[in-house]
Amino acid sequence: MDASGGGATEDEARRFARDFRAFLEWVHANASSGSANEVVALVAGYLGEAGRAESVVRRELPPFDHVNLQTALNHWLTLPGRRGDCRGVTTPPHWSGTSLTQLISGEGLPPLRIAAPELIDLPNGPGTTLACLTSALLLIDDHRGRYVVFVQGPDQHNNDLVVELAGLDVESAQAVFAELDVLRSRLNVYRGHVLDVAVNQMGGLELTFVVADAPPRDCVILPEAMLARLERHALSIAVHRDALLAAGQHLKRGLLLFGPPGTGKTHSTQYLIGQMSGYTRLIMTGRSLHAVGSVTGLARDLQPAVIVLEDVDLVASDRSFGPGTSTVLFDLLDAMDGAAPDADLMFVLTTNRADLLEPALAARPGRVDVAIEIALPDAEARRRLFDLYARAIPLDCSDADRDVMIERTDGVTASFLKELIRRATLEALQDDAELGAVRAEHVTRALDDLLDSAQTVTRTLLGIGADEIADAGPIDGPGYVFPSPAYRSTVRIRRGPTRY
């Protein structure tokens, strides 16, 4: 519209002529050629009176599920005692595709052209890539006869990935379906990997490669009954799986990691997935959470596996706290609930607000088997997670600086101590470049400038809340009191859905 509400814009108009004259040309072109009709005479030829005369049958995929068609199609294709001959098919500009049946039949067709097969790029691993077929005719002759298989795959158009058949009786088609379902099955390209789910804007599953950035086992700064505790529930069941399975124990369980932002819980899971590589590992966040379904559905196909969903407190709220139930908290019981006894599925569970859980979460085996609080670092772990963040700088600091360092930031948590790092490192360049050392004087400015009252926005952001640090003296002097009790007493039902 213009902006009186009238109609195109000149720009939008000409974009339109400019199109349609393309359009105009590109069907004049084909047209004296005498070839508008070249791919159906094509198909005709092939398929012959008998074979036209069968049913075509249509199967949808998920398009994200287009690389693992490729990957079945290039193996069965090489299979013994079947010949496979690709053709392209063109389409005019802007035309929403067509289908098997117009080919056969001739009609409601534009004019279409035969031409090298058109291939995408798609990720079939970290790294890597596999150019899949987007509108192909397959001429098939194997045991069975000779048929037409017509692959489709998403375009600037359209979400779907179209793979038809035609030429054989029905029960035939379906068995090669069949066999390409076993194929996409077991040479499944995400197997194994670690993989970022985002939801497109028309609701379809995108799957991302993730290199897993697996923290090592020193780097997880917990208590050491807890870390066992972690592995035993997460890692112990993967080891013993046949054993658990011959004495008639299931192996689904949920893994609930709660506590304030901050504190480790992301950095817990990392490590946990890391370390289960065997496993093919979906990580679920934000909007991806609403499609939990799906993803289970993916998963038990592709199991064993885990499904890690951040903050999902975001979806699974008790119901008893508003009028409205969220369909995503079904869909998530449903999930946990559906999978067979012997499915070897995980479910890691973040959130800073354990308190806003539906309690049915934990009401069966196979759901929420163990919570497990990662609350803010005590001394002993503040020593150990500030000797980790400052293990790549050269740091000068006696055994009391550090001991005055610990005591001063009781009450923060893992995010706020790398923090400090990182802006002592700051202090240190501003005195010399070369960054000779990192000496105590900088670790104080950089605190001191962390806990000055102008920084409240920035500790909370870090998951340090500021309305009940005392102001009784100098930030630094004797009087100074970081956090009070109330503040340790409260930091654990703080509210919203701030992320670490």
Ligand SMILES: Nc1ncnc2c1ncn2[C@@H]1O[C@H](COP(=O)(O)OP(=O)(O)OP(=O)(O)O)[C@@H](O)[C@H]1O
Contents of the next structure:
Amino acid sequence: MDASGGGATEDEARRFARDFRAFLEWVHANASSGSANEVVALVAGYLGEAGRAESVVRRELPPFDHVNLQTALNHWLTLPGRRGDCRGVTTPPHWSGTSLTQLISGEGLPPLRIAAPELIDLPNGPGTTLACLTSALLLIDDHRGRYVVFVQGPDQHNNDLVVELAGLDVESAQAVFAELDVLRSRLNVYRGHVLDVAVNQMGGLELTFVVADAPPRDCVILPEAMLARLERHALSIAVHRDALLAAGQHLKRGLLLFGPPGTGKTHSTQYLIGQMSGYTRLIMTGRSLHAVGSVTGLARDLQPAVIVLEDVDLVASDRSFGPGTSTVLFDLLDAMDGAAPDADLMFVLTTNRADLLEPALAARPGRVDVAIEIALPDAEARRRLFDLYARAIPLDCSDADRDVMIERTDGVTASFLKELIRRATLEALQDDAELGAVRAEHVTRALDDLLDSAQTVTRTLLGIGADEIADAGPIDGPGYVFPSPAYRSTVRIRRGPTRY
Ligand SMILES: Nc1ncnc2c1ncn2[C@@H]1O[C@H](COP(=O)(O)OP(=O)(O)OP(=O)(O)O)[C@@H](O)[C@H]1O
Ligand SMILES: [Mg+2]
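Counterpart to the form predicted on its own, namely the form predicted together with the ligand:
Everything in the complex follows now, all chains and molecules, and the chain you saw is the first one.
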């Protein structure tokens, strides 16, 4: 290179052009000499003339099923009477999506090589993984004859998981896929787990195992009747499942939790899903709510299942496919309705903007059969919350001091009280780094600070503000027909602008 930075010398340019031409010739020679390619030769040799004449049958699966496909294959390959030989197929970088038809015909191929199979280690449980084939040929010999299964996992260029089969007539190939389907469903690694649902850039679902960190019952501070109602709706169906079905009653159910931010909608949901250990629990929030249709299908396969739709108001007015199409909220309600009634499926919706949901719920009645308002804690609840969060600290406070705190915190949320204890602890640490005791004066200082009118924005940022504590009277006014008596008895939806 020209050290002065003025570009390549003529000599260098000529040398580069010669090398580049040689490289292109090499690529061309490797790409076009299909018959000489070792992968093509392997497939041809294994299938023979007759096998190669059969159609290739292709199956596409969602990427999150990669680990299930591998689980199914691992089992299927060990069944008696079957021999399977696995060969990795390496493709050049930036080249993906070679089809089995190409491997058979030898046409239009990149320079492929046989190698040890490449594996991607995917989670198959919370804290466990399974090595899954990404580009491999399985040479199978069983009662159906000799055939080839080509597995290609999703990669950065291709979002599909593709399984192809060659060497059998179409019906037999379909029978193989059906066997794998049964195993994928029976051994599904997601069944019974808590899963966070996300949607990737390409619109595909991504499932992540979550280690459920569910609060115990005594950490959920709600009026006892309300908590019992939540439990009855969520849990007792499971207990009476068979009797309900025998009596022709559906199992599908929808629960709406609404109320101001920080009052415990998510917290109560976490408690419930912690109790539903036999269930597949799918948690959706934000953008992933757009994928509710496919998630409902998945939940049906993995039932009994719970689908948690957090903060549904976030997508209340989004449109699934641009202007003029239905809103995501309508899609969501349609998906709830589309699920088979005898499926043991529970939908839990949370929102702090029930007013935004109201028109959609009125237009698509029957999806939510119980709606519960989780309101701001009353004095009794605040006392219990105070005690709950103070359990972890050395609180040195008289009953009279505590009464004052409870009175002064009228109108705040549960999360406010949790933050109050944290700040009181900080105040105490400032006085004594050893944290001898958190005294009333520390709590008072923390409370003064949090209630200071100048702290409005801080409270809002912490999600613990309740500046305008709504006097939420029932507003089942004209134009809104409550879908069911159960719903009518519990729902209270605010008209007009939200005042949380
Ligand atoms: N009823 C409650 N009992 C005990 N702790 C609670 C309760 N409500 C809230 N908390 C505490 O406050 C935190 C925040 O509450 P949570 O996330 O459940 O509020 P939310 O109602 O879902 O609010 P948002 O509408 O903003 O989603 C919880 O993690 C929990 O620690
Ligand atoms: Mg929440």
